[in-house]
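Heads up, the chain below is alone and in the form predicted alone; it's given as structure tokens.
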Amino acid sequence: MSQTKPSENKAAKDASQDRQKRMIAGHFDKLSRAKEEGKKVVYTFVPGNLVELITSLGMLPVLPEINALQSGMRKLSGGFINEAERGGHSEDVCAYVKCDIGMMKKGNIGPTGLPLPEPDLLLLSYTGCFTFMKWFELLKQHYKCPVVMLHVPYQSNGEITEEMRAYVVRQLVDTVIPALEAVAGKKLDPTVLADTLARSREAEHDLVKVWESAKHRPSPIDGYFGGVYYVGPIFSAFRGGEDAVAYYRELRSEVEARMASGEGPVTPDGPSAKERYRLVVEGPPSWTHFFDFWRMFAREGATVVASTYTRVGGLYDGGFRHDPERPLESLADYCLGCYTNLSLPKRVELLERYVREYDADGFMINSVKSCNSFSVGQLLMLRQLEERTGVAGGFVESDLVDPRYFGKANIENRVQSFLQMLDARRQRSAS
């Protein structure tokens, strides 16, 4: 297992992560040449995305959320957000939106330094976040391109019904696929789509094995900070491709080798020390201070064994897989089943399951200021989880890509206090 030398600004890398880096760089390189090569480009979002339909028609996906978080990790998002606010956007608007709008106003240079192509279509497969709709309204005004929307019913009762599934499939057949075909200039080949979905299923299976390795002691992975790397390809442009299959096969092999040798996860400072705490985390990370945040846990031997954010683009460990035998139905189920489309009681149930199945010592909520899809109801979730599981919960606040809302000293104090509380509970239990 090859690793680069750790530094203060980046985590040590496994071979699979180097592969992922090459995949991302290659995708942005293709995007920079898309117009001159006659490739059509579709902008879409992470939760409930229909990447398999886009790539099966030979088009390239762009995911504005990914661009925003990449900009945050590269310390570029603050300037983009300021640009958007100078243009009239409120301080309370989603930081992802403002980062994307600011990046657009400054020439739409992507996170790798290459220009992003203008969209030929905006594909909104709405799943749980009303901000997405306003975001694409703004992009439509700027780019003057068509928008197609897939309306996804909310799981208010915590289950996917046949009526909900049929409603989504009907939209795919009558609206979404014809719109994509019109832009692509050709018809969707069912065989190509089935093959793409088969590759998605294979990668999803390996990803679940990676997630579930955290049930082992010590966990060979960090299921939150390390997990955001693991889900990158499958939640973005690569699901359904050969590169994703190869990446997840290699990742699973690395993780299983670490588990067999009793190793913990790789952290920004190299291999982790002894596992002292096992945690479950709710909420997205702060991308602008990602490694600072990670080190607050890793240097104390606190490993995140499961997290909800790494399920925001698909709850595969609940049993879902894309199915080449039921292509449209499985696309519908994927959109309907994303974490941000779950009701609050179902989110609490999921967190409770993770606490119990992964034998967690406690759970932490990172409430991000500008993301209502995650932050609404989190204090209620904290109280209910403590009551149901008997383990302690912690609560910190930051933001997605707005550096003004990451108070390092305050957050570190809260994390330290939380871990000290876990120690005190252990001592009382042992006495």
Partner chain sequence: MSHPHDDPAGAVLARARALCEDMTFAEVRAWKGANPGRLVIGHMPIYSPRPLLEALGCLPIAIHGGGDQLEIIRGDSYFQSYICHIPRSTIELAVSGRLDAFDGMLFPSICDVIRNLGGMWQMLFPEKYSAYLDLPQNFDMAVGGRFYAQELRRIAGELTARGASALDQARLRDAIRDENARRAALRALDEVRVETPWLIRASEAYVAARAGGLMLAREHTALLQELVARVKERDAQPYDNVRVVVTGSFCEQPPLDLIVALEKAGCDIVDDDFMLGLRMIEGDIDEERPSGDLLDALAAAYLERGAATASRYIGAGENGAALLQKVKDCRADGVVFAAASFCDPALLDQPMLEAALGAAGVPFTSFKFAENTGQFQVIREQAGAFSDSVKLWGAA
Second form
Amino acid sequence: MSQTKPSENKAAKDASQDRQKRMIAGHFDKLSRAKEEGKKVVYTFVPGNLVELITSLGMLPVLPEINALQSGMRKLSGGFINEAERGGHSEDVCAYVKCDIGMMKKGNIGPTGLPLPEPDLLLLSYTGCFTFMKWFELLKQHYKCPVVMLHVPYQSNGEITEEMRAYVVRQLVDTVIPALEAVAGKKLDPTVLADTLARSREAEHDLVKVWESAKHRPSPIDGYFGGVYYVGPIFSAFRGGEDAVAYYRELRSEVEARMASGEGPVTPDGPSAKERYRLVVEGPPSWTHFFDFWRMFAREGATVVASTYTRVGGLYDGGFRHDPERPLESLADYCLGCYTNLSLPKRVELLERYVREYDADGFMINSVKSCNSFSVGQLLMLRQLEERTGVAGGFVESDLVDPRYFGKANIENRVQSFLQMLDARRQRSAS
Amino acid sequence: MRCVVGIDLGSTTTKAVMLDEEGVVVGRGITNSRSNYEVACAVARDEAHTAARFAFVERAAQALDGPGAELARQKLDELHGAFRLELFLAELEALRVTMHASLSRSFVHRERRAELAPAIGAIVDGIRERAPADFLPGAARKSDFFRDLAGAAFVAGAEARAREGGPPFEQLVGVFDRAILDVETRRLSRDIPDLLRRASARVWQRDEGAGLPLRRALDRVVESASAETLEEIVFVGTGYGRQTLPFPKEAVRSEILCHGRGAHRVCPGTRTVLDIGGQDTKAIQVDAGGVVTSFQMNDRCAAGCGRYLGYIADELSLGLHELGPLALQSTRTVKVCSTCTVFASAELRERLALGQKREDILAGLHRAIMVRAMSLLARSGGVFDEFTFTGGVCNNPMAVKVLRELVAENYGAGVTINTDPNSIYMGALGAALFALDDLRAGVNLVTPAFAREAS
Amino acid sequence: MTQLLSAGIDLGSSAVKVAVVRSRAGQEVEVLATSVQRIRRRMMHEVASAAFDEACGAAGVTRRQLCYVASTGEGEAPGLTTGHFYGITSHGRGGAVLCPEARAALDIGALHARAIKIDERGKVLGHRMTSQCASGSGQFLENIARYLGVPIEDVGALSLTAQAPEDVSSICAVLAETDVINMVSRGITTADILAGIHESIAGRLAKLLRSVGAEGAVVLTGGLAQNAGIARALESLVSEEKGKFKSLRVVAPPDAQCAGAIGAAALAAQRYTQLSRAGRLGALSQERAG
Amino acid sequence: MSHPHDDPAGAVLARARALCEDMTFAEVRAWKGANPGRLVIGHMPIYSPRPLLEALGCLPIAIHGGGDQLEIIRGDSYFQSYICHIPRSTIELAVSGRLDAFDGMLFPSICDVIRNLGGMWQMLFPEKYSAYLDLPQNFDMAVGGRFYAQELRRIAGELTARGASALDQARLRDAIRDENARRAALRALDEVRVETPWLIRASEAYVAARAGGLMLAREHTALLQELVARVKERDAQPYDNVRVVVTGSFCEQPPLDLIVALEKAGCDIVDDDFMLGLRMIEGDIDEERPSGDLLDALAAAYLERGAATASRYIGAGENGAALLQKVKDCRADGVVFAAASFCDPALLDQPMLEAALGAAGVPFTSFKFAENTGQFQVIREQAGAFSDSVKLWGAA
Ligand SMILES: Nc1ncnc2c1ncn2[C@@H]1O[C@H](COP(=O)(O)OP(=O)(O)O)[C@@H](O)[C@H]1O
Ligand SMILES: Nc1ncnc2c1ncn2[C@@H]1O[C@H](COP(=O)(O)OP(=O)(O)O)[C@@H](O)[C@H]1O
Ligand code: SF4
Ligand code: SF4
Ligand code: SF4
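Return the form predicted in complex with the partner chain of this protein as a structure block, the form predicted alone having already been given.
What follows is the whole complex; the chain from before opens it.
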């Protein structure tokens, strides 16, 4: 067993965290200077994003969803949402959209305090969420820049057919790439794209190792609360870049060191309590109350060993990799294979697999008001999973970035009741 | 006797259940949850304590022989009523004092004090005069809570005064509303032996014919019941407000677990539990051992819970007890749309104005609530045999009737549906059972301050 | 042009309000008398005719002298009225009568609140209502007041004496009550609790006002306008706002609760004139029959 | 006028209404009994390839939720409170056995709710046929059209495997003709409504159109033609109402009483986007195609003549243009947005449409509903204020 002392581990943890912070700061810095430096800017969505195409053409991606979640974490989203609602948006609709629109109306200041450049192109990769379409229609009205639509068919039968792939590739060739090239003012260089995809693949490989570390007891990571940090670079602007490769290499070695020394994940209140419950979580977290929510689990020694939210930007542990040998096909498969583009039965299968492979004691669904794509059907998923796995499920409701929908006392009540129920069931099966 | 206590601090009522070391229920107590949680749970526990004492009284009476013994046994109900009356009168006096005090304190009322003070005095006197009749065996009371009893009587008195040209109704009621809050947040000390003695005096004084034998017999019963010790050693709390209980964290259990366990204890065949309380509804599935396997709760919006019925009762100037029986008289259920607590009253008014019958609208309201509950049950996995209905709303016969119909319609007629007169105590019972576990496991828990001071 | 006498009856969910006015074709409105009667479980039409008689008596006019009687609000008063205007229309118009410089009216009644943007004639340019939830309405405040033992008339004044208003978080009226119970138990003063509630209601109202794009003077109408605490809380909220809402000013006229009735009365005369010009007076009794 | 005895159109309207309100689908059962071996296929609102289903010998039945009479007991247990109503009542219909006579369900791509509902169906009713129909958002015939024709072919193949007739171009042509005839009849009805709204209320036209989702096109055409003939015999006078277009309710439908409440508040609804399942294509579907494949005709109709709804990608920032055209075509005084609560597509679209109307000076008002709303007071108020304002102060 490794002799690494906890303090050194902490330093190691800080290394990857710090690297990520620097990467993000650097990116927003570049964005703030984009216009003066003549760099083109493309806005696009996380699920099924085509950052490799964007960066290979020397353009900078902006991901409004990430901005919205950052606003949520920095407690700015409430104000932005108000701003959008006063402009006529309904209380009922996805809060990400309203948060983004509110932010735009208030001057489009990004998460690091620097202004964001206006888009030169909106790349509407319409994957796994209907709202994306409306979102960019709304932005289009404001920015009056071109929009390019990539329609990604839904895997309703749980598989990617040849027709679907061909339809996506055809759109890439016919519309998407030409539109990107027109804005970039140059042709896409296939070797640049291939190199980028190769780097994506490398980072993806390391990330999968990080996920799989959670099979160890105790798990060295929290695959949900901690996991959302781990997916930061690969879901957003950095995939395919050198930075991302370095980040994931570093992260993987930190995690492996913790695993070797038998340490658990780091929580907001320092090293985790003894691992008492291993959970699988479905659904996105609440960003406005992220740490409150995390603590409800961490304090009780509940570690999340796998989650589906951390797969919305790619199901790498399902085997998918970006592939320089089949660039367009692999991009198509990437779009088609995102978690929210899976049929409901496939989502249940995936969760079932996680519960078994990660040897979980229970699973938890955080159902967010904003997201119909995630939320519709979750109650049936709960029941199906309970039946198939025999472990208990819990259900809480909140929202991504609308602080009005986080009822702290209620959620705490449910989480506690759920964990106490796991205890009671455990005692029963022990006796 | 050594006991454990479970306390269920609910959003509308606070319940306490005492078990002896064998797990036998020795006393149950209930009070309305009020602004001061600590007082609420102390009072609930006082009530349970009182009930336990009455169990001793009962036992002593059964053991009694000699002259007057038989008659004393027959008078037990009356003794109980008289005891309640004594409690009521003590609180009424406290209320009187508080109302007068608030008249001089509140700047709102100060200017009208000269007019208000005599009116209030007269109303309280009137209540005092009529009170004994309400506590005779068989008398129908709208509620057992002081707030409700005194409130209804005071409102009636204030209405009469206002009609006769006295101070305006709303001002009188305003004074009451303010004072009742103060009264409720104080815990009147309860000298049970003394109250018992006074109650017994009332009983034998009423029945002069029975003479000395009855008096002696009652005295003996009272003394022997008062002599027993009652020691509470472990407490476990649960319920909506459990986080605010003056208990250490380890002595607090999730209400879901407690309700499941309590219901399972009372009806051991239970697989599904529905609990409808004041502000939330819970659907719970338990296994053969009473361990919760899944649950769902409705707690973001108070729509369709007990509070809703409370508002409706207020709107119709009825007691909660009367709502269900009135709805049972309906011949044609009206389809009601609002389950929002606030809008329900508005819809009720609108429909009454349209000429629809009270009982038919009420039937519709009950149906609307139970349909919501059915959907929560479905969400938790369905209804399995046996099915136990708990929580305060279980005291409402219309709610039970509609539930039976809906369960039969959706899950077949084969499902046994349990209700129990003590359904409202299920959560507290479950908590008490956990306390018993703790006692048996040798967990040494601190008893809350209020318990130490009382025993 | 001749002077017309007309009346408006506002049949609310908690009170009936009547106004008798004199005007020139619905302009230059002079309010002759108003009356307010709380319904309190009485039958609506009884309350309506009592209030109507009271107002006519106070104005010294008879039913026959009125050219047009318009109802407004949620209820109906068959037999008394000639036609009907919807609450938003009548409150907008009434707001303009009570406060000619107002460019928005904010009507806060027992169950709903609505923000109405108007022009100088009281014509409705846009409006928003609170949706399903009842928190933020008069009924809610009444429940809380009752719980705290403060007469509804005094709630506003009392809230103004607060030292440190306490935040109310719940969006639900019922759960907010639980919040209040909690506050009482924590020893928060009645004034601070009330102030907190007023702030939370004002927050909702401000949102409503912003959503219609109100500017300039806002006239409060409806029963809650009589609550000085609401007016103050709202004012401090909208004047704190940066940017385009800086110019909002809140006015709470004395006759605010009758604004709907006054507006309906003014519109009654206007409609009468319109119809008589169009030669359609004969159709009057059938208005809205469809 | 609602008296069937005095009203020339009473009988036909009563039949249509009874059909729409029958949540037991008795007529569907009867049809199935009379046509053994043929399939009944339900489909959710918005565009569904009804002519294709008819050509395969199936009876397509539009499912529009459960309306305001169905008591939701199990349906609610599948959906959180912040999801619209139509999926709950649809599930309720199914789990309560009311859809037992159906052999399958089609879930066209309307939004994520319907998409996931399709997945729930797969898990809940594995023995029944169910298909998600992906509507292309790429409107190039060579790309989106090809994909779409493939989707249709896939579904046809799957149905044939389950006992429907094989795809046959001649039968498809007949079905398209029937569909075009129905469209013509609907247009004739709409014309009556626009020109003489007092002859037929929107609430009446609504049930007549909605009934069409419950029968074959040919029968519906007959029903509509009879209705048009009958209402013209009516002896009704114009009302003093304002003319409005209702928009936003393309999927979950408002309760009939809500439409009536709008009319009572002084609005003549001269156009709407209810029932788009039948009206999603503007103009006719081609009865011939150069390729010889009429699936291309269905694809082309959808791509090139599909009505603008919130479910369809509007590329060039032209949101609202189609609505303005509608307002102009039917000489409306204003627009009423009536969207189902929690309907993301409609509610996200709304600010864009409002901006377009605002710029064109068309007055509008908006509110939300649920299919089982029973309280119309707020809605009446808003619609009433709207009609008051137009009436008292003239348009805009
Ligand atoms: N005797 C009764 N008859 C009818 N309803 C009752 C009766 N007693 C209590 N209730 C109902 O029960 C509710 C309180 O239930 P309870 O389970 O005590 O709730 P909680 O635990 O949330 O305080 C009250 O709101 C009331 O509607
Ligand atoms: N004097 C007052 N001071 C403060 N609030 C008042 C006063 N009188 C009435 N109210 C409030 O006004 C509300 C009634 O307003 P109103 O506009 O008449 O409502 P509605 O038209 O719906 O009946 C009541 O709920 C009450 O809270
Ligand atoms: S609906 Fe869900 S996936 Fe779509 S934008 Fe909103 S949060 Fe993202
Ligand atoms: S006010 Fe009514 S609808 Fe709103 S949250 Fe409370 S109970 Fe629910
Ligand atoms: S009503 Fe709207 S959100 Fe609901 S299923 Fe239909 S389109 Fe989707």
